[in-house]
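Only one chain is included here, represented as structure tokens and corresponding to the form predicted alone.
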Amino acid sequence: MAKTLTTCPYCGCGCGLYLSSNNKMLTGVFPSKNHPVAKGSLCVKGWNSYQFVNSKERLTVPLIKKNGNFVEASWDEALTLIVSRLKDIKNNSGSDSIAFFSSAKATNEENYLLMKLARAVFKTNNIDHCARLCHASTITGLVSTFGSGAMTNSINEFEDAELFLITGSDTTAQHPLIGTRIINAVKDKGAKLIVVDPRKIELVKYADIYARQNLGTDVAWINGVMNVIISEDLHDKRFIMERTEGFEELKEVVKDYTPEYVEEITSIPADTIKQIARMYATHKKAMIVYAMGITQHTTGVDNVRSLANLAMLTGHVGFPSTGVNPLRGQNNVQGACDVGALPDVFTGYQKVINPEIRKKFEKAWGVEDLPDKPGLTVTEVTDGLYNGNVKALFIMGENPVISDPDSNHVRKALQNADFLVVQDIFLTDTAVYADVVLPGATFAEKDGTFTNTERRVERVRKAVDPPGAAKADWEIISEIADRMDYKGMKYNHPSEIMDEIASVTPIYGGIDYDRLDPWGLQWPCPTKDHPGTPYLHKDKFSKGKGSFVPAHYQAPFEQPDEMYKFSLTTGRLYWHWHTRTMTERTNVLEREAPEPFVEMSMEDAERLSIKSGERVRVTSRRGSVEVKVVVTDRMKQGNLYMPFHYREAAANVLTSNAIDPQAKIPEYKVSTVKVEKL
């Protein structure tokens, strides 16, 4: 029995954990012992990470639609068609007629080639993938103010924490390991723990104090915690004077935020507020802890650049333990985001609209005339393609018509591609209307990297042959570019992509297959001679001096009124993960959660005589779905959650597809709906 160290497919955790197989099949997992994040546990999802590997119903040929049916095909004629249409609308149609979603599953060199083929053969900068769905709005946020758009700090610095402030994360279901840290740390070790979140989470079980603000009004509660420090001089001072800038318009912002106001706004009592704030300033390693109950909304940025504001506030940023800490949500979200696979950068962050920046690619790419204005963000190719305006899309990796809001509009903008290109693991519910379907290979089926939720680039190793003739992404991306004419795209391995990543990425400038072993390097490890950076900031922040960007509360897009009384929000199960198109097909998973249900309040459920396991007929302005119901404490009344996992009741049919103007990241926590008894 062959035993094959890799990373975890799942969240962004990272955890090491050996494959057991046979030569021809995976028979088993085991946790690495010695692994920094798995200390030899594993979540359940982690566990069972071979079941869907071994899927009867993965793909394993080309399927070419033909007369509105999928036909069998060679991989000759499937790339022979790809190629000839997509070099037809691009002569036809020009190049930013096309389209490309890149994938937080596929792993670093994947994401790095599918980036390069937009670019560099295609010439267009439409290149996104899911990150535009979850953290995009910590980019930007984080940027804006610190000069990095990531996790400050480290997993095992979760450990040594004196206090956590946790917002808008569900971390033991999301983040099992990290959740587990944490929990430690309180238990163990006396930490503090602040809970704010609409949902009675299982977290405040374990808290000093919990907070329920009212569905979109984060920025409010976190400038009412400012004004406190402020007011009552708990602030550092020496920290704000030496390391930031932008002190003054902060303080004059949040100086009509006093707690009586915020509560107005958030229902958070005031005492609440100021609680929060004295034990937050007061505490010197505390660490911010977020996930998408922060970034999705209209108002993500703000609310990322809130905390950030916060922790420079009390001088909690740049030291161990300490810090914001953006907990990505998928296996690859951050590695997606550091090789380039959005619309405005080259991989490393680095600006399409810097003229230099283009020159140096466009030297090491062997190529000319790089495009010089950012691209489509993942929701406007949604509209480009609905509209007539994107031609083509070929999407690796990725379901947008369950995890994209609005998904009756997905939906008709997919039918209305002229061509469209999915490749994948699995026939999709939005493979289901590709032109062309590609057979990909799963975490275990190929060598290339991941990069996890705390910078950390690990190694990802092949165990076992990918089925039939399913081929691994990186090596479709490259016969697509040599097809395309450009040769700049031959590899013998993915190591040598990793090469070639290195080279033009100063982050990853160090970082090569040999020192990845055996359990990685984080990010930025600017030379072969760096040892990695466990935490960011420490002396300075990456843009020099961190900035104060206040801003002031506005309210969610949709509020409820005489129609739409409720207020949805949605979120992610311990038991699945995202779409459900690996989990379902795991059988201990599928048998604990195997249906979708919404959440209602005890206060709700009486008005409206409903009791749980009985359905309902929730309807938003876009849509409706039937589904059945849990009445429980854990959601005040007014407000209902969904998991968006379920095809069968797709919480993503009735999400909104308003999107927060800086980072066009959609509001997917706040959603106003009816419900009607069935």
Second form
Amino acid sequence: MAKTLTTCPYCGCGCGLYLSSNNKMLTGVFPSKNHPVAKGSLCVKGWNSYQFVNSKERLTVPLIKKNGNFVEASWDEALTLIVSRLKDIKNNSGSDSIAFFSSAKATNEENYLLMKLARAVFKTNNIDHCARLCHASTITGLVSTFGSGAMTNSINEFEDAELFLITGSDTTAQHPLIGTRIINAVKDKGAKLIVVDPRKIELVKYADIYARQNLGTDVAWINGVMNVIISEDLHDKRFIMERTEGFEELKEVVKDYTPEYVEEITSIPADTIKQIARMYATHKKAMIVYAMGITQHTTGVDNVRSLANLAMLTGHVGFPSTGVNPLRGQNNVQGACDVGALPDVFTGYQKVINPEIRKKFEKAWGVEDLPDKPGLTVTEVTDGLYNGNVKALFIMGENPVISDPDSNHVRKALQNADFLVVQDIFLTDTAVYADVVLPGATFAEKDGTFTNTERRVERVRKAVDPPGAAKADWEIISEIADRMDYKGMKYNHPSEIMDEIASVTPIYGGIDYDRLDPWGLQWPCPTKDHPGTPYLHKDKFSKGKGSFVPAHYQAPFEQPDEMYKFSLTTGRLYWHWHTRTMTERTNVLEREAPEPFVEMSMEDAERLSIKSGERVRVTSRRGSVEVKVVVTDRMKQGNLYMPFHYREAAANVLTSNAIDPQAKIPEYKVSTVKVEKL
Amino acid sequence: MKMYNDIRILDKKKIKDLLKSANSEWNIYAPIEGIGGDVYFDILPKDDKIVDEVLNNLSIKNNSNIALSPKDIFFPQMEVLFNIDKDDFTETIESSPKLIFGIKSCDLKAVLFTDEFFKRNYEDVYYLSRMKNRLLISIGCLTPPRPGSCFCTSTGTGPFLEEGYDIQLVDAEDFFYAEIGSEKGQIFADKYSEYFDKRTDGDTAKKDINKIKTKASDAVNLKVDFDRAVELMQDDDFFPNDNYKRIGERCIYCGACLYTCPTCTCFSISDTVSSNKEGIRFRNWDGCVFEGYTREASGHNPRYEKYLRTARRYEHKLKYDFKVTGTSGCVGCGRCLESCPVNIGMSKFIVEITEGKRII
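What would you give as the form predicted in complex with the partner chain, now that the form predicted alone is on the page?
Everything in the complex follows now, all chains and molecules, and the chain you saw is the first one.
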């Protein structure tokens, strides 16, 4: 029985845990007592993270589709086919007819290699991953206001906060060990809690103020809060003068958003807006916490900027237990962004359009002519496959059929691809469309690093071998590069890949595997003697002065009408993870939440004569699902909620692919639907 | 009733050599300190070249905070019951010789408790095979490893025991007094007499040992009225509704309290089979706080509400274990409180119902 210290594969909390194993398989998991986030605890998913690894449904050999069926193949056959097809497509249709989806579940080293493969070998910037679907608006929004797109403060700082403003984050479901810190601070230390969410989430029971806004009206309520703070003279004039620019423009915009006007738009009572403003402004250690409810809108970037404006207005940034804290969902979505698996940047958010940066990477990678224009985002790739501009797609560790908006469109697009490769650990809903399936390795079966939501780069350690002929993803990518005659991916161990990342990435400059023992390092960590950075924007913002970037309210893309009377929003449960490929293979989790459902308000249920447990058909402009109803007071009249985990009633069959024009993130949070009894 | 009066001296400097020596005969599980200071039971490698490196991190401090009790040595978190190959299956049972070195008194009591559980009503061949060939060498704590959470003097399960161990080690700074507690322990001490020195002045040793044990008991700072709690819970009319409701609401259903509890034994059984009909039937740790645990095939759930599941947990440990076995399931190890991310734990529940306070 060995015990291997590693990092949880589920959420962005990045808890440290031990994998127990005998010489054949994992036998269990337990938390690290001394790990700064775990502190001896895990959530139910972490505690059960051994089970899916041991599933006999794991992919163990490469598969090639012949005559519509998958046939087992050798690695040589599979990789030879991949290389020859991609070479053909590159020669016939150009580099940009190929695209790559990287994985927010895979390690930093693997994300770096896949984007290096796309850029250095295939000469395309068409590399993106699911951050596009979750926090792309955060990156754009916070870079323009603060200069850095990451969570400003650290997880342990929640313990000393005096106030939390939580909006668009079901924290106890999605980031349990951050949710618990909030609960403890509120219950045991008297911290104040303000929750603004269209759904009555679990944390509402602890809230001092709960505001249930109309879907997609966040710019309005946040501007309203700022309006009150300014008119009641509660803003931090000194901070504004010394640390920011653009205050006059902000004042000009928010002066229209009186509490009464905001009430009309959002349905939040004017008085509540005032209470929120006063409470937030008058507590020094005030933390804004947000997630998908803010980002997944056509106005996602504006929503994020408005929160940043609010924090700067009150001087609640650049100090411990303050800040603007976007909670990154996946275990390594922060890392995947940091190491450049994005179409417009290399590692460390260094832009591809910058010729100096391109020269630096050309030198590091031993190539010339790195592509100089930003590539396609994931939804643009889907459209590209659909209309034939994109011919080939290589997917590592993503399941767009369930996770991307407008599933029917995604399926058609994938079917239309000339060549599709999916590298994963299970035969997912997406993998069934592939021409070649490659068996990858889980977190328990390889070395590497993940970066959690508080910018902590942490070690992932191999505890057991991958099953059958499955391989670590970094090895697979390296082999493809080698077969493409590229000599720049000859690594003996992932630590060498991290050394390379550090050499080209200022924010990771001081990181190497020795320094990561025992509990990792929080970037920015520019040099070998730098201790890492718990909170950002101390004394000055990453860009120098923070910029107020005010926004006006714009309605969501889809508004209820005669045909589609309901507004549907989507979310995640505590028990399941995203497209459920790992958690459906975990008996305790699957048992706790075995079925999809749609939440409907009591008023609507009564009006339509629907009872809990009855099945209905929910239809949007894009598709239709049949699902059982849960009647609840969690949703207000006119709104519906569905978790997106279940292929049996996939919420994303219904969701709209209207996107934020700047960040290109889809508006998952607002789609209009109609409901019919079955 | 103590049958063995033998007390030996075990020089601390010789422990590594003792373990290396015994490693050929036994699979040795000892507390190892990992990179960041966490301590956990790990099996010593057989390879001479690596075992020294592992033993450098041996943690035999008198207050080692060992993350999980050795429950998972006999009852793994996930264990294969049998391998499936098309229409054939082969059971996986093992009874290799296991030496558990450095187990704490509370955990040892818990092991004896789970031994009884897996024999009672139905003989669990998997557990009983694993524990068949076993030696337990305990180290009593001189100071609480989980101060503020563990309360063994209140549950009568530590810091030292009168019986149940094969050998009980009492920390006397440079050496351990080794109290032999069973025939197996006697045989071991005799076989490895090179390390278990016979030279002791019996009476002086006993006085010294009693002094150490008394000091250790005094050092356990957290005390709760455990007997009163058990007494209250026996009463069928006693149902602390308000306490259960508050706990049920605060709980986030992570399962830590059950997973870390040395006497929790609930499990689920599932199959995982590949497309060519090969696979395993396995069992893994489950628990009563989960809603689905008591959900019936019809969909009805007699403990759907959260407070009923809280009640389930505390009634099991403080009421029904006692009714059925005469011993309570709680050994005062404090791991439930330590691993709970929202600061709920057995000691707090006991304070609530015995002192009428609201601390959860």
